Each structure stands twice: as C-alpha cells, then as structure tokens.
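First, one chain by itself in structure tokens, the form predicted on its own.
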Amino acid sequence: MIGCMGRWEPNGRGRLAQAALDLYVERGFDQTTVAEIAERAGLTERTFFRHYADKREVLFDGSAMLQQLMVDAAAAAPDDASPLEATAAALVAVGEMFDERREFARRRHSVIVANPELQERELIKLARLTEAIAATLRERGVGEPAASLTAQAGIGVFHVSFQRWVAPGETRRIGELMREGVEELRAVMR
C-alpha cells in the first residue's frame, strides 16, 4: 500500500472528506474504518489523523467557520436592526457558502439521519450555534430572555430551511428558503 503513495498529491484533507463521505454512503458510518477512508483517498491513516481527530469530524468539519460567519454577520447588522433582523442577517450570510455544496450536504445529511450518534452531534452543533448567536445579540444590547429566544427561533429557521433545502427535488437556494422561513416566523409571531 505504501508503494502506491510515493508521490505527494495536493488537497489531502478534501480527498479524505470525499472518500469518507463516499464510504459512509456506500457502507454506513459504523461499518467504515479510518483505514478504509485513508486507503480510498490514497493516503495513510497517519495522514488522516493529522487532519481529523476521528471519523465523525469529517462530517462536522467547518462547524467553527460556519459559527464565525454567522456571528460576524449578526454583529455587523445595522445598529437599528431588531434582534430578529440581526439573526436573519446571520442566516442569509451562510446561504452562499451552502448553495455551492448542495450535493455534498444531501449526502452528509443522509449519513447523519441514519446514525443516532451523529444526530446527537448535529444537535450539539446547533446548540452551539444558538448560544453563539444569543451571545452576539447580548453584545448588541439585547437582554434576556429576548436574546436566547431570538437565537433559538433563528436556529430553528436555519434547521428547517436546511431540511427543506436537502430534500429530494428541491431546487431553490437555501438563502431563499431561510428568508421564507424568517417571514413565516414573523407571521407566526404576529
């Protein structure tokens, strides 16, 4: 196996992520080993562990970047923006990042919904996003419980919009779905 890896090739992290997702879809998350992922990517297990702590991390890579993007967008909303408008700005900001990765997101989602451990990890990620947005709203001067309630509602819109976006046959952009979700939320609150 080492002989076939004599020449360095670029984008090891991306190749590992693609190999892992392919194997998770083909065989299932639990049935896939790190060794198989590394082999499929043409890399070593050691290289895998230079990029990822474990095989779950492949599916949650980018969570910190997503959170930072959302926090930055909410913080940059105009000073007179309502808490919901600042939260909506965070949702719209992530739309462009997602739209170019719909097929990857659909496949990733199918792996996560098939595994309770991964579902739990996804819920933890959403809880962290919620707290980060709530903290940003508090920094903008929004008191409690308004900051937490708005963040919960905003991440709820994010979650529902994402579910709709990865559904088979859906072709609309996620930003459109999120804007629609925010409008639905406003209508419910009236």
Contents of the next structure:
There are 2 protein chains.
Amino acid sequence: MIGCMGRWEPNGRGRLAQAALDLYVERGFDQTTVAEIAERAGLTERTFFRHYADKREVLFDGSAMLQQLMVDAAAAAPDDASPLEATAAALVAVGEMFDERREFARRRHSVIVANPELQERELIKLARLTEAIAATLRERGVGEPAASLTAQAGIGVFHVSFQRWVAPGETRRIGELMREGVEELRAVMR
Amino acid sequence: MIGCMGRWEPNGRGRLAQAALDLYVERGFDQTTVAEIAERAGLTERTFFRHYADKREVLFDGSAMLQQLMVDAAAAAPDDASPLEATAAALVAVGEMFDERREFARRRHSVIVANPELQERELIKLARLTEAIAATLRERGVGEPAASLTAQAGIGVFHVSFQRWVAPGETRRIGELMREGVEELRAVMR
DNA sequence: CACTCGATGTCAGCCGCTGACCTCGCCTAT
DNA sequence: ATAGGCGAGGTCAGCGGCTGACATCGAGTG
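Show the other one: the form predicted together with a further copy of the same chain, since we just had the form predicted on its own.
So here's everything in the complex, that chain up top.
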C-alpha cells in the first residue's frame, strides 16, 4: 500500500521533471532530447511519455493546482461580491504561493521566454484558466459576455503582473503588483 | 519580371493553403499528413515547408496583415485620443474585413476549435498582436503597465467578440459585438 | 505460492521537420 | 543569342518526438 515505488527508485515523475528543467536551463529546450532527460532521471524515453503528454508538458505540472486554487477562491467569495471582486479574490489566493517560489519561477520563466513552443503552451494554460474562472462566475449568476470579459481582464492583470514580478531586479510581491494592475486597468477603462 | 511562376503552375503557396484547409476540414488536422497536402497541391512535402514553417502555420497566413492593420489604425488615432480610444480604433479597423469573410472564418474556426495545437498557435498570434499594440501605445506616450493592460483588454474584447461572431446562428456584425464588449467591460470594471 | 496489478522496459514504426545538394526555367547583360 | 544569375522546386537521408503492442519486474493479496 505504501510501496508503489516503480521498479527501482521512488518518484520517477519528480526526477523526470527535475532532470528536464535542469537540462532545459543548461543547454536549451531544443537542444535537449527526451532520451537525455530520461537517461538523467534513470528511466527510459517511453516512460517519460507515460508521465507527460509531451516534451513541453513537464514544465506545466503545477498548472492544474493553480487553476483549482483560483477557481475555489473565486467560488468562495461572498454571494454579494461583484464579478470583479470574485476574480480579484482568485488573484489574491495565488499571491503567497508564488512569493515563496520566486527563484524557481524565474528559472522556469527563463526557459519559457527563450522558446516559442513553450510560450504557446503557457498561453493555452492561461486560456483554460480563463475559461474556468468564467465558468465559475457564470455559476455565480454572472451573464455573458460579462463573465468571459471579467475573467479575461483578471487573467490579463495576472499575466502582466507575473511578467513584472519575475523581471530581474523586481522585489515587490506579486500581490502588490496585481493590486496595482487592477487599479491601473480601472483607470484606463474609465 | 511578371513571370516568377515556379516550375509549373502558378501560386503554389495559395494552392498549398487551399489544399490544407480542405483536408483539415474533411478528415481533421491530425489525420492529415503534410505529404497529402503537398500531393493535392501538386507539389512535394519539402516544398510545403519552404512556404510554411510548420503544418499549423498554413492556417495563420493572414495574421501578419491583421496585425499591420490594427497597429496602423492605433497609431493613426488623433494625438489627444485616450489609450482606450486608440485601441478601439484598431478594433474598428478590422471589422469590415472580417464581416466580408464570415463563412471562411467559420470554416477555419471549426478546424481550430477541434485541435489544441492549433489553439496554441492562435493564442500566440493574439499574444504577439497584443504586444504590438502595447508597443504602439507606448510610442504614443502611454506608460507601463497601462499600455500592456489596455492592449490586453482590447484584444480580450476582440477575442470574446470573435468567438460570439463565428458562433452558429449569430448574425450581428463583429463591430457591433466589439462595441458591446467594450461597454460591458467598462461596466464590470466600474 | 500462484495471481493480480501497476509501473517500467523493449521494439518497431510513423510522421513532422531539416540540411545538403541537384534541377529547371525565366531573366538580364553582354 | 548565349552565359550565367537566381529563385522556385525536387530528391534523399536522417533526427527526434511520439505511439502502439507486448514483455517484464516488483510488490501486495488471497
């Protein structure tokens, strides 16, 4: 019951993720083959593809958890909260988790900005997240297109704030950058 | 000077695009090989890749023109126009062109919604478009993060409106949907 | 001690994509 | 008019991402 440790070492999945990030940083995404990742993790190429749908997905393992966190936070907002307030609650919810892992985020981000294929994957994760939040708002009684537009604005603020947050030299916390972003967007739409 | 018609038939690039869209619609993106596209166009696989960087790009030929159109429109807005007004001008500029090609857009869209890889490509095109508009706003003297947030809001409205515009049964023009979207977003941010 | 079951290994193969090199046919200059 | 430039296309070989089918191992279960 406790075993389940594959054939040899435990946590093959985690070893693959670690090996992949290391290699992507060391020599670049394109210059890394899946066989090399698997070898460094002490596994085979075929096993890599059992854990991750493709070579890119290994960098996006946390996105499901992020989505769950944000959706839960938006759903838990008080009934009388406005769509924007519920969305803002989702943003606040992820703030702490991000601030704890800034260096990891920078490392990962440096790989992604260097490769268009990875940016595509990041963008579709963001789009799915947007849809999930829009669905949550709809369940809260928000109509269309208001729900989609609000979710889009919220994720837009998140995205812009995230990019500022990982920029070299930036020391403010992501929550502060997101608050500032919401205010700025309000001002611009006024 | 006028010749330049490849080795046999003229417009190989266009024939490839037509063959690709037809096949993607007929049997799906995944079930279509590049060799088949090339064969239907009377060319070879290798030639396909000389015209298009990859199998997906053939569906996104028009995006460069779209970007140019929107950037020019935003840049041409009067000096005293607000960031939001300049961005709205970019939206208006694409309205007519889209309305003229609604059936083509629906056909193309049906292929894209059926395939995540194609959605990724669409999203990165939208992201590049967003960056281009943000850059235009910056040239107009708008600071950061206001420029990025405004561009993101504008493209967000465009995206949501486009999806409503291609939905089956929808008859309103895209310009009207975008105007409505901007108003809705304003209301939600208030 | 079989037996099941989930995780991994092995192997063969398709297809997207690329580099290197060759061919064809129009165009221009001498 | 002929030579050579040049751009579009063809041919071939090969890498690497990804998959299906099947074998194997190790741990828990009866």
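Only the largest set of C-alpha atoms that superpose within 1.5 Å between the two forms is called the rigid core. Bear in mind the structure is a predicted one, so any value in this text is a computation, not a measurement. Residue numbers count along the first chain shown, from 1.
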If the chain is split into two rigid parts moving between these two forms, is residue 133 assigned to the same part as residue 104? yes
